[in-house]
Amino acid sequence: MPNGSLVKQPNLDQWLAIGADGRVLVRTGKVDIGQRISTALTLIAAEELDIDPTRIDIAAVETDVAPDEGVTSGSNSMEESGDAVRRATATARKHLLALAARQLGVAEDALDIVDGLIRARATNRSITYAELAGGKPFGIPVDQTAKTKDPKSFKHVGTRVTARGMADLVGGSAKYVHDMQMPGMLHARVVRPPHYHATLAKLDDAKFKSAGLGIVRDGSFLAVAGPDEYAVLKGAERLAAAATWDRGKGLPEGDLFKNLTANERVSLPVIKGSPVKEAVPALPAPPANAAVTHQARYERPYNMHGTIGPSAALAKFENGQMTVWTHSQGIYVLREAMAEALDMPIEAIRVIHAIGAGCYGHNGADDVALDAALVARANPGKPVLLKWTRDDEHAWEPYTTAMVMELQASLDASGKVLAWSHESYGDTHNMRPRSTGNKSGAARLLAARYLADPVPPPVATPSMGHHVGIHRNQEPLYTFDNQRLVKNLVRGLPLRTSAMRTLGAYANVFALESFIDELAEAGGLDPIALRIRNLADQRAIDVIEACNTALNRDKKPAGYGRGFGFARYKNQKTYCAVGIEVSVNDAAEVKLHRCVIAADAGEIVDRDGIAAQMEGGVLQAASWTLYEEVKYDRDGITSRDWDSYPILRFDNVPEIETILMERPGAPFLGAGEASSGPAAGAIANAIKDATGLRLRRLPFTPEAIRAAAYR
């Protein structure tokens, strides 16, 4: 099957270069945000080229230099860039062997390669990659049919390695966009309105007197800039005191979860993982031969990314050219949106990825890039480093939408699911700054809506792709009969939303896997056996059995509960089963003791990288499940720090065992988001096992557990 990234960028020189010193430069359009894609690409290139990984460099990702691979999202990096680099380096190996054969006067199959040295076995004559191609372009297309290495011969792929940049991270010498310095650089801070709908009514200049600081005002966009960062911070406080805001009607209030199912909405049936523009079928009566029919409703609040380091960007506007350093996950789509917002030609904008605080999803990185560019435009020739504050990050990033999931199913006496209905309700998960014309990309950047010539925020349209947005992982991998799946894009909800790790999959799998345990209990069946009874995919069964065996090999301590969850992310990526062991103390606090993860991610390239993705996904999901909820009122967001938005701490991290299924030669399956949904279902089921309480509204705080106990 053709690789889409190579279809867009077919030339080998767009992916690979060999320097005069023999070092290999690999180019990718995927940015490393902690998922270790640069490490995996290094191993792939080292394998195909038979060169030591230490002699491989991964190029910085910047517009007009890196391949355009869209956004680093959706667990697509290995399937897209990993596969592209494998085919590109296989092409380079084939090409270099042909050149060497001509130079050495032997057949290609008479050659061996050791660390970039090609040697003729019979004559012992040799030539290096540098001598053949160092400093010169390849000038050939990538051969998508080039033969790649046999997994039996692998020396690098699948081995345990230290991640690229890990020594700098551990040693504290890693440099982030926040640390960048340039001659003559200004620092800047934005002064925010109280909430989305407020506009700047008046600015009392008499209250803002700060030598050396400048104000940038464009409509209701307000910022302060100067050479000293501390002075800028204090100046921003004074500027905030000088601003008077028209608060308008404020944020919509009312019962969020009631409004999710009562508000105006666009409703579409989902068939084989994709929405269709047809009437939604009515919920049918249970089948005549049903032994059990069960219904339940599950709820998820708004969650934030909550990156430990707030977003930041550096911008410089000089001679009509704008250069921006950013930790955005999509430099090309951001460039297009910024061109719209700044009314600049796209070729006048250069976007360079720089390391920031790790984030899987659409946090403030794109927004702060435009903030910095606006201040830089007002200060031509001066580099501007603009950092969001913790208050900015918590209160202004795009959140993941609150959701409601309503499920109903019927079961026969043998454990076969005869009918299945799953409706999901929520706002959009897809507001990354992609442009479809008419300034639609700019409309998705925060500052654009506050300019003197504002770009109104867009009205979301339903995502119609396979397992996208609200309906991601709504379709079960299980072989349930008579499936009725419905996505509901709800209007009039209060908060700004976009993509966060897994999109709708976390909430949908939480509901689905909780409901399977409820269905098993109603039918008097074992929940693991019920899952396997309704699966036809042997790889799914393998991870379930591996996880269940490992979880149950030790005797469960008295008072503890065990729970289980499973999914295949998007029904096409990594298979993952999660088992959790918990207790609930007298203060109604959930303690996580032990976790087993079994995953099948196809061929393993970076073993520790996949394990880290699985384990990190479980921990983030545990935080969402037990602690996290964005709170707000009419006057704005009230969750503005780590006290008002608590997250999982080190004192509740369980012991984790990760089992990776060996699939040498199998296609790569994206692993970054596979464990989150199963973890939520497992925790819910473990709490039920420990306490007898079935919790359906996230998060499972002590208050929620006590309320359930007294119902």
Contents of the next structure:
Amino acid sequence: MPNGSLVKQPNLDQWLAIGADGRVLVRTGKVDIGQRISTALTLIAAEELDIDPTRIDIAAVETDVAPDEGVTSGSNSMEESGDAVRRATATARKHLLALAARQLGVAEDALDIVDGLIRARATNRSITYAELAGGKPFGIPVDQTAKTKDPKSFKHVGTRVTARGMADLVGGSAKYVHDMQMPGMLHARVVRPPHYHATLAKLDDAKFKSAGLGIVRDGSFLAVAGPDEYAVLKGAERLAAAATWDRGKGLPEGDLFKNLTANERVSLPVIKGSPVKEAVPALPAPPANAAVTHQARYERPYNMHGTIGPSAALAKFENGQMTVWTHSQGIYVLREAMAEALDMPIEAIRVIHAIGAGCYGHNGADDVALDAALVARANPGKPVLLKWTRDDEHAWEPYTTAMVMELQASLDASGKVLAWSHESYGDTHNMRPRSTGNKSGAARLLAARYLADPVPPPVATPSMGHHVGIHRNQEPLYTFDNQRLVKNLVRGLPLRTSAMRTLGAYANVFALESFIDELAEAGGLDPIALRIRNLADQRAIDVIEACNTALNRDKKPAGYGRGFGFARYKNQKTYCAVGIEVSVNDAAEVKLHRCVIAADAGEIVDRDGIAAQMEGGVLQAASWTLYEEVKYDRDGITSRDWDSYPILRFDNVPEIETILMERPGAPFLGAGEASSGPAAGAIANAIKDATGLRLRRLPFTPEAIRAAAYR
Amino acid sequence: MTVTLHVNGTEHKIEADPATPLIFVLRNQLGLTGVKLGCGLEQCGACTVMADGQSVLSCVKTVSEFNGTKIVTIEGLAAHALGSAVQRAFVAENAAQCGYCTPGMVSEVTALLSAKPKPSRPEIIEALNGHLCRCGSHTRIFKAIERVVAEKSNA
Ligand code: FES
Ligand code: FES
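The form predicted in complex with its partner chain is what I want next, because the block you gave corresponds to the form predicted alone; please supply it.
Let's see the whole complex now, leading with the same chain.
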């Protein structure tokens, strides 16, 4: 299959350059957000070019220079950029060998390559990559069919390496956007309304005593800037005190989970993973030969991305040009949206990626870029570093939507699933600042809706793609008969939402994998056997068995429970099974003891990087599952710091064993989001095993456990 | 007002509003941007530095409270025998993803191991429980600590 990134950027020079010094520069459109894509690309390039990884640089990702590969999301980077770089470097290798053969006067197959040096075996004459192509463009297209290396001869791909840049992260020398300093730079902070719908009624300038601080006001967008960060922080507090807001009606109240299935909605049937614009079929009566029919409803609240470093951006406006340094996941889409919001031509905006704290999806990164640009525009010639505060990030980031999943299934006596229904309800997962014209990109940037000439937030439309949004991983990988899948995009919900790691997959897999255990219990069957009974995909069965065997290697300690969950992310990426051992203590707290992850990510490139993604995914999902819920009332968000929105800490981290399946030569399968859903199912099933309590509403706090126990 | 700070082995006379939290002086006046601001509320541990050998949060306590203390930031740990061993162990275990929490973690672990060369698991958890990591590097941080302890006891 042709690689889409290469179709869009077909020339080798768009991907690769060899310097006069022999260093190799690899270009990518994907940004490193701690998932180690730059490490994986280094290994791929080192392998195909037979060059030491330390001689490879990964270019900074910047508009007009980097290949446009859309957004770094959806676990697509290896399949898109990884594959593109592999084909590009294989093309370069072939090209360099041909050049060398001519120069050295021998046939190509009489040449060896050792660390960028091409040598003729017979004559021992040699020539380097730098001598052949250093500092010169290749001037050829990437050959999509170029022969790539035989996995049997891999020296770099699949090894355990130190991640690129690790020493800088650990040594404190890595420069995040937050750390950039420029001569004449101003710091800035935004003063926000009390909630989404409030507008600035009055600003009492007399109350705001400014010493060298500037105010930027545009409608209800309010910011303060000055050379000293602490003075700006204090200034922002004074400015907040000087502002009077019209609070309007406030946030809509009422029972969230009731509203999720009662509000107006757009309902679409989902066929083989994609919604279709047809009427939703009614839930049929259970088949006559059903031995068991069971139904259950599962619920997940709003969660936040919860980055440890609140979002930041640096912007500079000079001679009609805006330059923005950002940790956004999509520099090209952000540029388009900013052009709309600032009423500037796209060519006048340059967007440069710089690292940020982990984002886990669409957090405040894009919004803060517009905030910084607005302040920079009011201060021409001065670089402006604008940082969100902890309060900004907690209260204003676009959350992941609350969801409800309603499941029903029938089973015959042998454990074959005869009928299956899964309906999911929620708000949109799709509010990244992608423009489809008509200022639709600007509408998705927070500040745009508060300007004097506002761009109102868009009305969400149902995502119609394969396994996206609310219906991601709703389609089971299991071979259930008579599947009825429905997605419901619900209107009138209270909070701003967008894409967070896994989109709807975490909630759908939590429901699906909890429900399979419930079905097994109802039918008196073993839950693992029930899964395998309904699977045709051997790779799925392999990870399930590997995980289950390792989880049950020794006897379960008394009072502990074990649980299991499985999914193949989007039914097309990494296969992942998670097994967890838990106990519930006297304080009704769930304690995580041991965890086994088995994953099949196709051909392994960055071995330890995949393991880190799997482990991190489980721990983050454990945090969502046990602790997290964004709270709010009429007056606004009430989860505004780490006390009011607790997350996982070191005191509840299980031992983790990660098993990676070896699939040399198989296509890469994206891994970054694969373990989250299975982890939630596993925890729910383990709590059931330990206590007999089946929990169906996240998070599983002590209050939730007590409530279930006394029900 | 002028405050005297000893940071990473050098004495600095700092002109600052005495109410300025230490972190802003370290980052903006001394350029020590390895120290990370995560919450500014003493809730996450990202801003941890060492002061007179103990770990402290630098995001709320004011610069004037540190007059005369010896501060070591993440940048200074490379020249610190134990600190550099902790850093090497973090690298060897790939104990960071985004790395934003990492300087705070490394500083905390260094302070812990200087006080207790062979900490028990509960002692490690107690020391680290104030530190948040959203990427889920926790198990690798445990391994990095085990690595330093093993190295030191073999030395
Ligand atoms: S920044 Fe100091 S504890 Fe969070
Ligand atoms: S490594 Fe990203 S927060 Fe810890």
